[in-house]
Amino acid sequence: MSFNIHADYDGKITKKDLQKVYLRSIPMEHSWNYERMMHSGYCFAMLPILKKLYPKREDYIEAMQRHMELYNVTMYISTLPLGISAAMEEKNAEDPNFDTSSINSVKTAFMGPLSGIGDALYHGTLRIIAMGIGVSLAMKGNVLGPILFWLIFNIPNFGVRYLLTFLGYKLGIESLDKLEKSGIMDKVMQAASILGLVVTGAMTAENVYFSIPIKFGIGSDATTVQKILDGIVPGIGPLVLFGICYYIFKKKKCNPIVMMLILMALGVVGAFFGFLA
């Protein structure tokens, strides 16, 4: 796939508005929060786009709500899904017949995968070298110590952030188009709806877990409640809790706030009297 972002831009989004994408995008993360993360920093850095593509009001407000789900990625390269987003919004706006729901369910399954990439490049590699470099001169007292942190940091951060704007959106483009001419458009889109779920599903997994220490038995021979319901399903109980707590936001209509100071007393108790770990 050729990329070039100075490519004439056939369709209604321009090179300006991709532009406007990348600058909304820098404090994405400055509203993450824990009930949907960084929901309202992606929507934020979607308005443009939205409101070029939708000039119906209630087309304009469902879009937004779309990308007001949860939503979370290493911010330094956000914009590649930002840029997908982006062309699969033109490609909405132009196809009634278009699945809306394939737009969360990829930015859902490139979650995972591009947090992991870029987690290890910015937080474990670039961050390291950059501060070592930064420090060991500060601590000569060398100015050129915080300033080369920032700029050593920084300038792969801007960089790199401001191409994949225009290569997510070149890529879900071109991707598209591909797949609407081979026909095999619905497939791929349920393909990457059960990546999403399973993505989702994973994040439970990892982000869930409690143990239930009480014993049965005398000595050696004690088992504990936790091994046995291992026995059975391991991560059982973790399964059980999402359920419980998604029927209650679902049926109840519970604050995800109070649900969280529910589960964080239940912690607290539960540690206290012993029916926790």
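Numbering follows the first chain given and starts at 1. Between two forms, the rigid core is the largest collection of C-alphas that superpose within 1.5 Å. In this text, all values refer to a predicted model and were calculated from it rather than measured experimentally. What changes on going to the form predicted together with its partner chain:
Remark: with the core as the superposition reference, the CA shift of Ile61 between the two forms stays below 2 Å. A movement of the C-alpha atom of Glu94 falling short of 2 angstroms is seen between the two forms when the two forms are aligned on their rigid core. With the core held fixed, the Cα of Ala205 is displaced between the two forms by 2 Å or more.
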Contents of the next structure:
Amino acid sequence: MSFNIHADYDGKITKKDLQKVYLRSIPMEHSWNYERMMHSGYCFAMLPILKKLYPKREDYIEAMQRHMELYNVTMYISTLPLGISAAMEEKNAEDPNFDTSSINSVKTAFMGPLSGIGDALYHGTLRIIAMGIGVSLAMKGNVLGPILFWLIFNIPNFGVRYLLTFLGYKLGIESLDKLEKSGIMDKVMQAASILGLVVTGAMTAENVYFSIPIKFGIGSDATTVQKILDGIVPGIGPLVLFGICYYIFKKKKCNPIVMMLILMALGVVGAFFGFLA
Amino acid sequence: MSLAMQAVLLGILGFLTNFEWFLGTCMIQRPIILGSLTGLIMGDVATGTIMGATMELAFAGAASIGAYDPPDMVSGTILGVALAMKAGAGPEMALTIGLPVASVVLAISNVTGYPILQLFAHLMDRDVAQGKDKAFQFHFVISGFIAWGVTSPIIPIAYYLGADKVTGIVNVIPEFVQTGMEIAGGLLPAMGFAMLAQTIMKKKLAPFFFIGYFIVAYSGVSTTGVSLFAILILAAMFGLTNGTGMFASSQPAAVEELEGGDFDEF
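So that was the form predicted alone. Now I'd like the form predicted together with its partner chain, please.
What follows is the entire complex, opening with the chain shown before.
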């Protein structure tokens, strides 16, 4: 596959600009926080593109603020949504009728599936392979172990990340053209939102966990609250916790830092009284 | 090398691992890497490498995926390996010291690091709103180093005090606090995902969140598996390939029918 920008291309964004996006995507997780996750890293990476596309100060500020919204994706493949965003920003800058809000909705829709696939590939597969090879050597005291571990992980990390910048941009330009011509833009947007929600639900079920080991009954009849709950609907506990968090944030009743401290305190109190495990 | 000199070098090593996130989350915080580097400072690379590998296996499941925060491998590995080597003990000692240290330092850095980053997030918002892109970039670059650098002095101080004191301090911390932190590791993602859902939830499409949730809760299929099925079903429904899907015309109605239930908060 060629990653060159296609022949009849007459846009403002050059190969050099995309290389800048690639380099700036490297510290993506540097300022990661619970509130908006990779928001500042994403904006930091988009900055040269935005600066070039929006000479007017108000437009530039608005574009920067657009990319300061919550974002989170497996960081090793973050250049794919960055490339797509770059293509959409370019379109937005030249076409006054372009739906500006679609830039964020597309980028958000990619967040779910990409994180699912990226985490599985990088954390679940590549890191495990690198660890297996590295540890087997390192256990014998061989320094090649850590060196190989690092190389096996990072050659794909930095290599694929570079290619994805251009692939994302190309994908963005081409699919925007196609979607506009065929008129199925709305449907694609809806499918993307659905996909994002399904994956968020799946990831919530996978990542939020606790059990309630309070005992009932005597002797062989003894059972725990958790077993009863599992009998009714598995995973109901974490779902209720998610619902409470969601409701509180929606009503803006609680600062994320306070929420974080409450949850940590809940864990400690739960462990002390033994109602959580 | 004097004790103080080693302590300072270990502290510097600990601080430099902050570059992991700055340099593309490139895994320099993994025990397998830090074990060898700690060994280098302690004067025996091979032993450090073996201990690092042992700790790497113990921390195999520790990766920051989604909003889950793994124990602080940096202080755990550096202190575990350095103190075990100083005591002339084996890799088991490195684990015995390292694992509790890692959970304690995670607890400390969680209450220092994230609030500092939160502060910077709002500072950067202000920069952006005023169009000060240079200030934004400056704050972005220093934020991570300050937030996570704050806990770096723990390593040289703990090393200087020695294994007995450190394990003594760790033993003072009751069992339930450490268990509690592990439990909190399962609770905190609820908050992360609630915030994520905030931005993408649409009332009409809310049932799809629950579909994803219950598929995993009931069947244990992985997220990747669920996304694969979701993509295929959506492709069939919306006919993304040719623009005329099976249910293309009836789609909005189908979505409406799925709505309802008692989830009024959505």
